[in-house]
Number of protein chains: 2
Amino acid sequence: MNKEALFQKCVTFATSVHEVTYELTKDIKPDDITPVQYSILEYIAVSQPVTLSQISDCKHISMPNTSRELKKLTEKNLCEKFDVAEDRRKQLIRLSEVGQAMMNEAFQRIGGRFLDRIKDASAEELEEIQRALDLLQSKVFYGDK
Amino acid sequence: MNKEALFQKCVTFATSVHEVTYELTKDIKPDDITPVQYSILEYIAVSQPVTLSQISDCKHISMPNTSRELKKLTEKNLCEKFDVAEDRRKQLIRLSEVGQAMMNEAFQRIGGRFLDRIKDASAEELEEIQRALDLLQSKVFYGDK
DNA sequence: CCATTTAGTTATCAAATGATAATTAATGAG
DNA sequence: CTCATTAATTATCATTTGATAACTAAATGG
């Protein structure tokens, strides 16, 4: 197989990943937060504590807009800001208890859908899947830097 | 490895796929079309000819909004509508010559970035990658229906 | 035929997102 | 100490996107 064909295969694959992600996460987000706000909460949940700049960089949202959305999330009591002693310009952000509970429940439901998706796989297949994920992550879908 | 850990691994993996997709495609879209319009054009490019309903279903955009965006794309001469003889309610949509040229160039640039990303992989590694893609697509990231 | 469903359109409105400029405050480098 | 840089905020505006209702026309199914 040549590299052109592999590119095509990766395009199809990425499309499938996006679609499955959509299926697993649809109707999960509570109605009172926007899609962008939910994606910020997901990021905080996985990476907390994080600074505003990190959120801005990783989610590709400008600082002013990140600040605005974070303010709304804080007002909704879904996350909290903490000062950093070493650098008083910075702020660390964590989920609040309410926010953590909300995201725990969301991940719980997504995980349930995921388990259903792989329910027919044998133990050996699960091993194979794991190796395939590691391989692709290191050889194709790696981060720069 | 248990299923919970595999779920975590898949979450991380999906995040990487999204991020790499972002890196490969950023700054590709021409300035005079919106992100949603570009994503519609990508879909048409890969699946043409398509109906409005197919675009609506696959891209998760309501029919009225799909109709609106498609009208704008048609006015920009990026795609064309054709009547279907068998069912005169339906319309098939294809890229125009200009639209096709635009998307060819876009895919060309994305492909170049992709090749750069896998440039260090040996022939055996490329084979491994291919098998891993096939495996994950059939066992995890498959479509329903 | 008539009623229902399907495919698509148009108009309109509200909300979410993106972009920019101007500002404050703290840090860091000569 | 001063200047440049970094982190974050506030305000404002334009654009994009999403949602809904009301509509036409064609097909489909008794």
Contents of the next structure:
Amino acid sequence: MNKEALFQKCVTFATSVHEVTYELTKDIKPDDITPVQYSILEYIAVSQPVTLSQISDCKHISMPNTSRELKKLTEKNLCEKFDVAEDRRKQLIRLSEVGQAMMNEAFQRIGGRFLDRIKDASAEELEEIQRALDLLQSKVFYGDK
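Alternative state: the form predicted on its own, after the form predicted together with another copy of the chain:
A lone chain is what you will see next.
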């Protein structure tokens, strides 16, 4: 197989993922937080507990800006820092109960939109989609989640 053509398909696929993600998450963010803050909460929700540097790296935000945004989110009682028992110098970040409830509601709405998007897929197509996602996750994205 032509690896350049495969790469171009990957680029097209990544673009489609971004477009669909936009459609699924449009108007999900609560009005009292910024898009950057919502993005941070979304990352924490799927990866918690996380470090400040993990958020900074994944979201492409400088450490000072990440720290400032987390301070605002903590003041809004949406996330919380806690010390690591083995190393008191290290802090981890997780969603607070309020933040978890907010993200659960957001993901429920996103899930509803996703289910609506695949409503016409047959059982066989759904199984094929699941296998394709598993393959992409294991061979391209390398994640455990």
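By rigid core we mean the largest C-alpha set that fits within 1.5 Å across both forms. Positions refer to the first chain, counted from 1. None of these values were measured; they are calculated from a predicted model.
Q: Quick one: core overlaid, is D134 moving 2 Å or more at the Cα between the two forms?
A: D134 C-alpha, core-superposed: shift of 2 Å or more.
Q: Once both forms are fitted on the core, what is the Cα shift for T15 between the two forms in Å?
A: The alpha-carbon displacement, core-superposed, is 3.1 Å.
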